[in-house]
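Single chain ahead, by itself, as structure tokens, in the form predicted on its own.
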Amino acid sequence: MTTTSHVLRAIRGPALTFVDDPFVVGGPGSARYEPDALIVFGDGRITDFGDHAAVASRLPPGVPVTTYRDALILPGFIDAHVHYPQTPIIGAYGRQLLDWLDRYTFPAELRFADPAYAREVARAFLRECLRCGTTSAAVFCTVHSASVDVFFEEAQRIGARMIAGKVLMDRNAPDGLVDTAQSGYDESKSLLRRWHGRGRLACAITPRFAATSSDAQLDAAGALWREFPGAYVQSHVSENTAEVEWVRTLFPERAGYLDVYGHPGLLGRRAIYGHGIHLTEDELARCHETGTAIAHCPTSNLFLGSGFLDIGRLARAERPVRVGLATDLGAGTSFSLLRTMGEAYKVGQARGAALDAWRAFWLATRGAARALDLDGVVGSLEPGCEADFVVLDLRSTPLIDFRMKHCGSLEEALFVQMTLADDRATRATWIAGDPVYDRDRSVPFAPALA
């Protein structure tokens, strides 16, 4: 297991962090950019951050400093909704959601009854996260408890802050992937006792989506959350029109899709639902009132033809909904949150509300932290936050190198990165003050994942 550094260390280079919500204050006023920053950290947390000259004057002698030139240091990216067991089927021929689940997802997840296979996939998943600068994520496992144990064991080895949970499905799924209301409750409770709050790990109560859980299972999930109010809830909502209609027929007594989760008490802070494309105005108001968050999954939504989320509608000033950016692998087609930002921009264009660079980077850092109720813990470079960083190479390809010569502002440079860059732009990834990935080393990963 990787341990955090108990002595001070520092990194130097251009750095950007958010101090306010760009959906509220707009543009560069939401961000703090230091063209020559020094970030000091110890015991896994940031202790000082600011202009190099000022911070260096406060630095004790002998503190080692790693310098990154022609780069940009950001808080580590946060993926608000992702399925690690779907890594082996990323890029499978895209059908609509329900067919895609039956043809690809469920057969793939059956293999996770084998813990050795689950470990192989978990390690591959975490390596790709680090290669893309993703340091935290809200992760779906499978119905098998061992898939959660294995994932947490591997995440703990690198010291990552991860949220994960056992999928709950007691109907409308193949044999081998269904539990019962009682067994799902019991196994989830055992996982919560074993893992929740252990180091930087947190458990999520995880009904896959309404159609694969009975009323009894959703009631049991709500009861479990009341027993463990510090845990998370994650699921899917209003992703696809056929799915929305199916849920309506399965739960005719509910006011709508969101109410299927609201009735058993599965809405609130630390509840995050993937997609939300087709939520009604009343449902968005309920998300706002309860603090329930939405994970925006643009590459997945485009790949499966699910629709175009109107993120401006979610951010409406009179009732803003918390939103984080997400890859939603494996229907999502890239681990890179840079590429995901670019697709979010295109989705916004299709809805007449293009996403600018400030808002895009916010959604992958502090906005996602806020959606996951982790603001002040991760997603920022401010002192007191955990020392998770991604260092971007701003000239990672010949085309980007050429294009950057013609950028006239920081905003334009950020936009170039989110529309043209990918995993090649990740120069280094740090977790809890330890370097865990360095693109330019002969052995790029920390020993725990090498």
Second form
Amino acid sequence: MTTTSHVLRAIRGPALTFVDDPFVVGGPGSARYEPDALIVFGDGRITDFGDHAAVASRLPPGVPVTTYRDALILPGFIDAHVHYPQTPIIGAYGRQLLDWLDRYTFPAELRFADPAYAREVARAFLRECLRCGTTSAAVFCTVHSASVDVFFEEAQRIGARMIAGKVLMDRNAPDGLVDTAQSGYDESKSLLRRWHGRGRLACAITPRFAATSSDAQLDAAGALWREFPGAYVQSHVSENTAEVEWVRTLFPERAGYLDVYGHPGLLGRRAIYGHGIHLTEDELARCHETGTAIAHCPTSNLFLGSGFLDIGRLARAERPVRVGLATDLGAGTSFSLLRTMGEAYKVGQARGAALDAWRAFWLATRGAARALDLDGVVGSLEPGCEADFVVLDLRSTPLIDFRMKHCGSLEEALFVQMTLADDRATRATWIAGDPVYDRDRSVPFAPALA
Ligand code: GUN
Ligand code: ZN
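Can you swap the form predicted on its own for the form predicted together with ligand GUN?
What follows is the whole complex; the chain from before opens it.
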């Protein structure tokens, strides 16, 4: 056996990846489907991908191949906006955003002063991600620096590409959850020095939202981003009408909600804002011009009654805004990006735009990668990309099995999955070329999370 073949591995089965943006080129032309694909990878990256017969003919001898039948191999799902500390309060009865934050979210986040508790939740969160085939995410931690340290430590143990940040809040939050403009800056900077660019980890400067940060804190966040331009910024914008109104009264001198972030320099590539439901036309144009991305969080928006994002409006050809799909749990109600795609379809329907399967799967893979400025890194099966995969069982429940017998096309099969399937459909998850979750094993998780 040669050295090369020793480090290579491969998986075989039907596979789908995106070669173009379905919002631009339309459905089927955006996707590459291989009914019998061989995907070869080594050192965490894909080295070859294509029809089995062609790829196998150039495969060195002795490369182990894992075959998945009746399945669909996709690039690992990407969650563009999620709060790991809210895992313990997913599904908590709340009224709307501001009430829900006060009653459930802030009390839950206070517990993260204890790093052992934070680690326990981080591990539960990562296990759920793997059970749903999510291999990358942009993650909010809490105001406590240690909540970021333990999250990165656990993510590093499974090799996942994760973006995360310490939440900045210096007002309008309980005592135990506030920092100051200076301490938030200092702690974020020290996290950036400790973690940013270490392996597959990246830091996000994370003002929670305009209402919980003073002008001074937002200015400090902007200054920090200028010092670390390769870092990310993440926050929330225009999620709920009462929130939009509150922000208007807190920042009367700004042109609008988005401008509260624009003024201190917090818009641009690698800035991702959750929701954006109520953004104006001018604000969407500014997102487009600056490369600022919106994370679409349909299950959260339905759960909190925040409204219905008009994704067709965001995608408008003359000024497309980068969009990634996101769970936003614990306001979101599922870790599953399949479930999230299904709800995105329904939210689209409420705005008179039915999201087709191509666009939905794009938003959870390569579209999200583009929103996170990771195109060519994750979200695709093309050689050079990192070897993160989700293997879907296309017959994961009796109903889906029955329904699949009546599917006449790949598009229909994909749509059935996003409408009916959930975590049970995750047959296996691979991260950086390692199998980290296998639904059908007696111990499904890799040792780091077992
Ligand atoms: N706005 C500010 N904080 C939050 C949060 O934790 N969840 C959601 N959905 N919106 C927010
Ligand atoms: Zn959120």
